[in-house]
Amino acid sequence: MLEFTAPLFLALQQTTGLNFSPFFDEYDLGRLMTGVQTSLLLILCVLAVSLVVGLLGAAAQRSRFWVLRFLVATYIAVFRNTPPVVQLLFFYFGLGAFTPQVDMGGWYEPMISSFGWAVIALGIFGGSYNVEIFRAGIEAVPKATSEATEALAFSPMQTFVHVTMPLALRFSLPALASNLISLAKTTSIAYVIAVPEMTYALSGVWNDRLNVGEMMTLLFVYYIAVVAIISVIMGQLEKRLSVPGLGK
């Protein structure tokens, strides 16, 4: 890659002073690629955890047991009313202090890495919003639809799994897309616990090269591209899963 980009960006630096070092320095390029890979993996893991938590929470809200419904309501209230960076620090420094250490052959490391805590904390944070999104989707399913399943001798569980939830997912997609995009951007705060994602990686570059403006521009463009990709995927998914006559 450098053999193609290095002459261009070296010439750019010499003529304008703009220092996009990852495109002509091998070490900085390595840090950039590590940041991209870690950031994309973090986004995928956090979004997956938030979806699972959201689905389980929405199902628990329909439970016959008031204790379970109360626990879900408490979870939503706590995680929606506190800043995600505070939650991240609480999980990493608070709960992390009580997790076991693993012997790595002469030194000890936490059983859960900073990456793992970021996935847990941000996934649970995003899940608190997804619970309400899926709940709204479930309530949008026409009552006549679920009543029709009773005539087919469906059990309540079969109705929920095969009829209510598939339709609720379709109704939830517009709001879900917005939350997933917001959550993808929120993963950038993982740098505060030293997860080597894009913000952390590029901060290392600009500390060494003193090219803050250039690296911030690169970071800005990166997140625009990520959000655009998620938007396109969710838009296509919404079109493919739309049900004519429902929700229109």
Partner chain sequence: MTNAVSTTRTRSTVPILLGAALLLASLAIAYLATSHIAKGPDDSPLKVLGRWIPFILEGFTLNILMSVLAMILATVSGIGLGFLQISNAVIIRQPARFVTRVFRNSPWLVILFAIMLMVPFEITLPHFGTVMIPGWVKATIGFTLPVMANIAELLRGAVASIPTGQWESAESLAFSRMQTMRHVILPQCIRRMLPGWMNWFALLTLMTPIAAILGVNEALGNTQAAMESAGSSPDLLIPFYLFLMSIFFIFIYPVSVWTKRLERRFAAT
Given for the second form:
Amino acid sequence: MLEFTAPLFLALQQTTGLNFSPFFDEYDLGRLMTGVQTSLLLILCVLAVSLVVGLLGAAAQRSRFWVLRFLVATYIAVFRNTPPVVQLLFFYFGLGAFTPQVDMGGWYEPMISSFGWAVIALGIFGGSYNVEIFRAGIEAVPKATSEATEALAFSPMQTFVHVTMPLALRFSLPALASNLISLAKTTSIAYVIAVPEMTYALSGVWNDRLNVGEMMTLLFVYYIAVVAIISVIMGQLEKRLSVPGLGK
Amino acid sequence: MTNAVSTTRTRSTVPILLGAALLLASLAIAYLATSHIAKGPDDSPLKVLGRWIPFILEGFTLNILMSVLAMILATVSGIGLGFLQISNAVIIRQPARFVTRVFRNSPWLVILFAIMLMVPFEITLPHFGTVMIPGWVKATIGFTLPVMANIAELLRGAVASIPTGQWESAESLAFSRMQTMRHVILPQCIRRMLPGWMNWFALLTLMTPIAAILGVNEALGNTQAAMESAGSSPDLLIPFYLFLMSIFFIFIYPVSVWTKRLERRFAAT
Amino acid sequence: MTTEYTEAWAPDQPIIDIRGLHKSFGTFEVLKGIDLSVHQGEVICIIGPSGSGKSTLIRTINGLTPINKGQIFIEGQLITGPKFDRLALRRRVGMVFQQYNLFPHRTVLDNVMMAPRLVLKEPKAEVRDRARALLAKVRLADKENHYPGELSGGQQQRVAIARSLCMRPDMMLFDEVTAALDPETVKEVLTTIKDLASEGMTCVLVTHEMGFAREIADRVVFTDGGRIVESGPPAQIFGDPQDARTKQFLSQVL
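What does the same protein look like in the form predicted together with the partner chain, given that the last one was the form predicted on its own?
Time for the whole complex; same chain goes first.
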């Protein structure tokens, strides 16, 4: 790739002074690629964890046991009302200090890497929003619909799987899309625990090359692209699941 | 009537009780986490924390200052940007939408980096000579931009949600576009925007600790500095971070509860 | 144990037998002692002012609304005892609601097929044939791949009837099924119910359509204030009401 871009971007630097080093310097390109890969993987994992946590939380909120409901309410209150960056530090430093080390044959590494902690902390953080979103979706399903399933002798489980869930998912999608987008952007704070994602990787480049403006532009373009990709995927999903005459 | 009042009252006490319970729980956890590893009365982590609390709270006032200032700036500029977005002229509307889009789609940290690193740390003014711009002021600007874009979007959404009948009836009464906006549309928008606006204030406040990454001495920065001065013992991590989370919680939780109540009330009417 | 809850039942005995039924919501007593029995093949129309408890009454018959006091027997089985299998009851008693309550994310055919497939675990091909036959019967064969949101209220209500019938119930309950419909679609739903009644299906209807009640009912039951005030053949109730409240109600609605 470099042989195509290098002449172009070197020329750009000579004529305008704009220094897009990752497009002509192999080392910086490596950092950029690591950044993109790590960031995309981080986003993927965080979104997945947040969805699982959200679904579990929403299910627990419907539980008959008030202790469980109280725990979910507490979880939501704590994670939605404290700074995500402090949550991340708390997980990584606070809890990380007490997780066992693994013998890697000569040297020791923590059992959970900084990447792992970022996935856990941000996934749980984002999940606290998803719980509420799924709950609102479930509440939007008309009560009368479950009355009909009752009259047709559906079991509560059958009602949930075949009627409530499919409808709730459709009602949740718009809010879910915007939360997933905002969560994807929030992954950039994994910078504080040195996860080599995009922001961290490019800050390494600009510290060495002093090309802050250029790298900043790359960052903006990258995140706008990520947001666009998630919106397109969610839009497709919404279209796929759309049913004539439902909603709007 | 009395029935309705009593239900809202019970509903409002639940979150408050919950808040109190959470606070107690976090203090209890902090105590339990620290008591069994306490070495002596003077350097137990809770004692150390006690000594540093004033320093951390001092940092926290900066978080509040930044969030309040940024909110004021963001509200004013966001409403302006929102109006530009619904302008009839494409030449105004398109750039406004572009700006909104850039700041809405970029992470807070990236915008903060951009402002902190690209705005010079001193500027020369005609009458005052060279003036230093403190880091927290730049950070405040960095926090303003994403909130501004989101408030602009909030305004656009609120205006769009006003039924067209309102525009039509105002037009039939010979109101100008500006008059319709000012006397008919905006008053109805404020109500609709309020919960969202408060939500953004809470989000903003919860994001201010990222300024510590760029060396602003707010609550998180001070917490980390305090732990370092106290010898960087791992025993300190949990109580210090829990304390930091608690002060944000105490400040923000009432805002969230109030926001929720407003949302519910507006949804009901 | 079951014998305790079961009375010997033969088709000539009441298929629905309600005895001394009481129901309260909080401190408000909606039903204050209802006795009603329905025989197989009978068509019963329950009429009365709104708030008289008629919807609550019909909903107790398939256990949607739990009761406080009294007994309900369906085909000789006590359904208000603690040990009764609600699901078994609902397979035998079909119900259609005012708001149709179709599943908006499933096609018309799926709506009709879902319960027999999921609840009765019947083979797909068999259920599909039956569902198609029922859709043809309610004159909606051409709509099987449409979604409920694409149909008119009357069409949706007919799908709801087909959906209930696909469970092959022994009796049908209709809770103000035309109250939410446009006047022009009321008739098509009433025709469907009339066809059903003429085939010998036991039907209990709560309705505001007095003309229809008069035409279709074997017996009309007038309720007011949580009690059955008067009941009898339509000619008697509409032509020669005995109770002052019945007279007053009919003079208002007719």
